[in-house]
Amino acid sequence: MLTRRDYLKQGVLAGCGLAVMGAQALLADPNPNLDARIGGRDSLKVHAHKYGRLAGCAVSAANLQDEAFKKVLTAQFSLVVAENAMKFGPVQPKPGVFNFEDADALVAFAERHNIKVRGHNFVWHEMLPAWFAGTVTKENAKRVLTEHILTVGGRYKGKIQSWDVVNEAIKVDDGRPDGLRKSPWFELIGPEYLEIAYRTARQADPRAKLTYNEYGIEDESDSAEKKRAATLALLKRLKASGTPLDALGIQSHISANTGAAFGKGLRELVNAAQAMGLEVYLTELDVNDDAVLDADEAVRDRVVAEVYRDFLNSALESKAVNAVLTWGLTDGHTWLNGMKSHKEKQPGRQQRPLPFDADYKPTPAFFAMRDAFDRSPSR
């Protein structure tokens, strides 16, 4: 009988055979980036603009050092968002004192070669500045967040596509009916810190889509669908209230091999926020391999590539959907592999979970989420 790793290794997995042919190929030429077969005509970012979509990646202002990133980077994507520069610690690492140097370098650079630019974050219960715990307060603390949001969105206003205005405000098992997370800030403001943190955000940049984040929504699974109604209520309660919200962004952190799948609920979140007049982005996509036992990275790159397929053939069904994003390039750059889970799982193992490996060249993930817009719906 043909077992699951031997199928992969014969390179015949459904719906992979021509793309990791193709990655094979090119994973031979020792100078990928100028291949005609993934540059100009057939780069991501043409193939996504093909039925009006915009293809992005997270960035740090460290990879804007390094000429093989900045030369993939322009080549394959038409939207990029900082990967930390944006949000509230880095940003602001003392009261009323902010640090723009390295969100500047990435939106100067945007500009300079026509690529559009995502604003993450405003407000989360995580990367808080030192300072914050011990000078926040419940009389203070609506004065801070606008305070922010105004010198943030005010500095990049007319610069930015979308803002995430809040992110992952949903914790179901924090017991509250509403399915809120009792964050720093839901616990000094209350509720309404969501309604003053987008109103804030519209005063700030009237033309950036207003944007809420959230991770662990896309899957079959009862926590996730948990998840998906929880968050849905909260999207239609801030409309009812007159809210400025514009788009949901669908992180798409997935890990593979672990039986995930796609499609009733991911079609009904989308199109449930469709149905609200909301735009949906693919804001963080990337595909944990730790699952994946087998130590052969052609074997890790196809079943990886599997969920990029998958995923993204259900996701992008919707017209809706107008922007999908990895988090980060390539996989020398992931954040996954500083995880503990990961070095306690696979020790010594680079995760291999994004379309251009350590050397900048496509992997079959790269061809996977070409077809996948070639696939999709034009908007």
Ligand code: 9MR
Contents of the next structure:
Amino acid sequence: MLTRRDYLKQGVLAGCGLAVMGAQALLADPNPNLDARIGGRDSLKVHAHKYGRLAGCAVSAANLQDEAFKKVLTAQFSLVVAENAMKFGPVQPKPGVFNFEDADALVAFAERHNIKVRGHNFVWHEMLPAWFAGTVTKENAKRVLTEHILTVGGRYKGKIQSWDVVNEAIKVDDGRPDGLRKSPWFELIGPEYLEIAYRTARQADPRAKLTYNEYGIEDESDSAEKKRAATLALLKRLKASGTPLDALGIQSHISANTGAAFGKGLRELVNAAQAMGLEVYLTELDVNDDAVLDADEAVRDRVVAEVYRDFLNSALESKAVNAVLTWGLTDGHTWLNGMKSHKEKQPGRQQRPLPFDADYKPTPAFFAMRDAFDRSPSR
Ligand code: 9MR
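The structure above corresponds to the form predicted alone; please give the structure of the form predicted together with the ligand next.
Every chain and every other molecule in the complex is listed next, the one we just looked at coming first.
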């Protein structure tokens, strides 16, 4: 007899839909919302694979305690990234003391289910541990940085598809001609912290694609235009100095009904990255719906899906883009609900930014994503 576990496994591995597995299994399914139309060959990952791409999402430690989440994750996605578990603070809670519990659990889960893993991240101005300020000095910062990267990167050597080595290093408003953010790492080491981080990451895990990951570079606004230019200039400098760099991550935290438009600038960014020999990933896609004033969820979902469509159709015009990850899987868990601006604009309302709603039912954004894969050029 086919157990429920076997049945799910077969559905995923063989890429077949629920329909061919029989009504019996469907009836026994405690999560009937993952319906026959979206499993197996109709899943995001299979649609992405057809064109040589990966479909991924961010996963929290709590998500892996949730059976329904895991079922949808394995059925739909071929790539995962830890939402927080691999960041500096959680991984090195005390100087030289590492905690890999959550990160190990995600990597082991992904391995068991044949899902690739992105590493996120080695160097960021946020989520540094409390001990950082005061303990890390100009004298020891390079050592702390390289030891962290060698330890974390080394632990997962050969298991990571790509590492976000440096995250969000550009902040035009900080006023430097090179656009670099005056982050703790910058203040301690100077601009060369980037090159040191990439070289060390290559040493730690030579097979991982080393990525630079940035937000606010997607749309046609002046601020995005400036940030794009600074980001590209940074990538060019890194390449020119022989720094090992393989990919650009375009985070893609975007908003509905804000007048943001996508097209020329996004295309130019992707093409410029490609011309430098970089792969491009859309690493953290979600659509903030605070500016959609209509309370009706169906209306909000349609507006969000249109933004997915518009954005992805532009971004996926290029063969260079080979992975699309959403920042979370279900509306039941999204960082956007914790944003200060959200609490001010839409107090008490839950955001609906992702391809599955809180009951794991596919949202219109799911179908928009799948359609965008189908329209994309084969790689
Ligand atoms: O979603 C993440 C949230 O749970 C954390 O509190 C926050 C700070 O570590 O980071 C969020 O993820 C961010 C990602 O790591 C980098 N790009 C922006 C994401 C949203 O803030």
